[in-house]
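Below you'll find only one chain, the form predicted alone, shown as structure tokens.
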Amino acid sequence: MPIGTITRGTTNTNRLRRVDRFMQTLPVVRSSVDPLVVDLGYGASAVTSLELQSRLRKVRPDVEVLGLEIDKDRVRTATEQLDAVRRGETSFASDAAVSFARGGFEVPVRDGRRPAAIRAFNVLRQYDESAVADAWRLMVSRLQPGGVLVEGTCDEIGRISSWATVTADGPQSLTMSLRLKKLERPSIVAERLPKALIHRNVAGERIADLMTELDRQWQYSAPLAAYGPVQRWLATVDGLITAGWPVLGTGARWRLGELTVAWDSVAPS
């Protein structure tokens, strides 16, 4: 049987592009010599999957995605809707290398093959905190050498995002990725972290002094919006580098609304 409970299931076109394109820099997607990547979770219906295979497989030309549900009626679903993009009905590649089978956090796949990369959206954000350790190891358990777990949540329509990735040596960082036209505070990503943290957004916990740090950076920044809001965002990760937060990344990814720093600066006391 599958592991774990059937989620809400929500699912909206483009939701999830802020964690797609954060999912192509990955290096084991580029040079995995099986690019199988795992879409767990995906709701009620297929196009998040099929959006993850078609903006991966710019970057990597043979991508498969499988996308996993535990709800057999979801998988029917996304099987039928798949079926239509075989006949040429929608705007996806009618040989889009994506698939769908039931499966939770076991992550069954297949002829013995080991995923490069997990994608878990929106799935654990429905659990008690104290389920996360256990769902993170099974998951990373499944992957192949080098492979990466991506977790996370996202608001409705994806504006608001954060992730955590995690390897077989455990939480490796923490991204946040936010909509920056008419962003009034970043610390507004605190309502979407990850399972693992949003609880811990409290006096005495690192995560609140990132988001508390973040809010200040922004606030200093002001002045910068008359160039625009990126320019006010890249003063933002500057003043985070300065004041000695493990910033991750290049200019390019900042310039996207992201922010990427590493577990250990935020991880739970």
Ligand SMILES: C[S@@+](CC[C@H](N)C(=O)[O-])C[C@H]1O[C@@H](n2cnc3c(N)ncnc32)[C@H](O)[C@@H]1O
Given for the second form:
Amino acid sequence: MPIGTITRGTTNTNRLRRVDRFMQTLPVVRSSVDPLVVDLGYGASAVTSLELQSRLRKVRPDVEVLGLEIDKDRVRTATEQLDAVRRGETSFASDAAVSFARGGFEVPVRDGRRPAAIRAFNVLRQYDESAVADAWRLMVSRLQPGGVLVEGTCDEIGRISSWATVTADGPQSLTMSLRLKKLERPSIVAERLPKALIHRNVAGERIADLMTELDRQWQYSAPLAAYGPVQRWLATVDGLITAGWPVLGTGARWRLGELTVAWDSVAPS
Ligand SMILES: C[S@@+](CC[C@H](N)C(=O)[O-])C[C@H]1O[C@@H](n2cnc3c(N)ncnc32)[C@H](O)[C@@H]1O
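Requested next: the structure of the form predicted together with the named molecule (the form predicted alone having been shown above).
And the full complex, kicking off with our chain again.
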């Protein structure tokens, strides 16, 4: 039996665009000799797996995406949707290198292949916090050397999103990605943190310190709003760096409303 529990299958077209864009930058996706990416728990429709493949193929034309679902009815639905793709009845390429199968955290892949990356989005949020460590360990154990697990959460339409990256060496980073237009306070992301952190936004935890400092810097940078929300966000990120937060990545990512910090700086105590 696949490892895990069937949960709500809510998904949405374009919901995962922010994490798709992040995954385009993963070195292992770009350079692996076997560019297989698993979309674990794709939900009630095939759409996010198809979108992931169409975005990743822009940077890695031979990428393959395998959608895994623990619910066999959802595998049947996705397979029927894929048939429509093959017949050219959708906006996706009819030869899109996408397939679907049943599976859980054990990440079953045929022919002894191991994925370069596993994306598990809005899957663990419906589990208990205590389930996270084992699920991470199991998924990571299925990766090829250098592989990355991207595990996170977002809102219904993908304007607020965050994810952790985890490798064989443990959790590496926390990324948040926000639609900056009309953003009132960046700590809104606290509602959509990965399961490992969402219950830790309380006094004494580093993730709570980060939420406070983010809002403080966003407020402090308010005068820059006259030049647009991106300039205000860039100043917010600069402020975090000055305050000593180990911000990763480059301005090209920050301009997208993204912010990545080293995991150790926010790890639960
Ligand atoms: C809320 S949907 C997420 C759909 C999509 N990833 C998204 O973010 O829009 C969660 C899905 O994960 C599936 N799921 C839960 N645990 C799983 C597991 N251990 N392995 C595979 N799929 C799982 C559920 O059956 C459900 O369809």
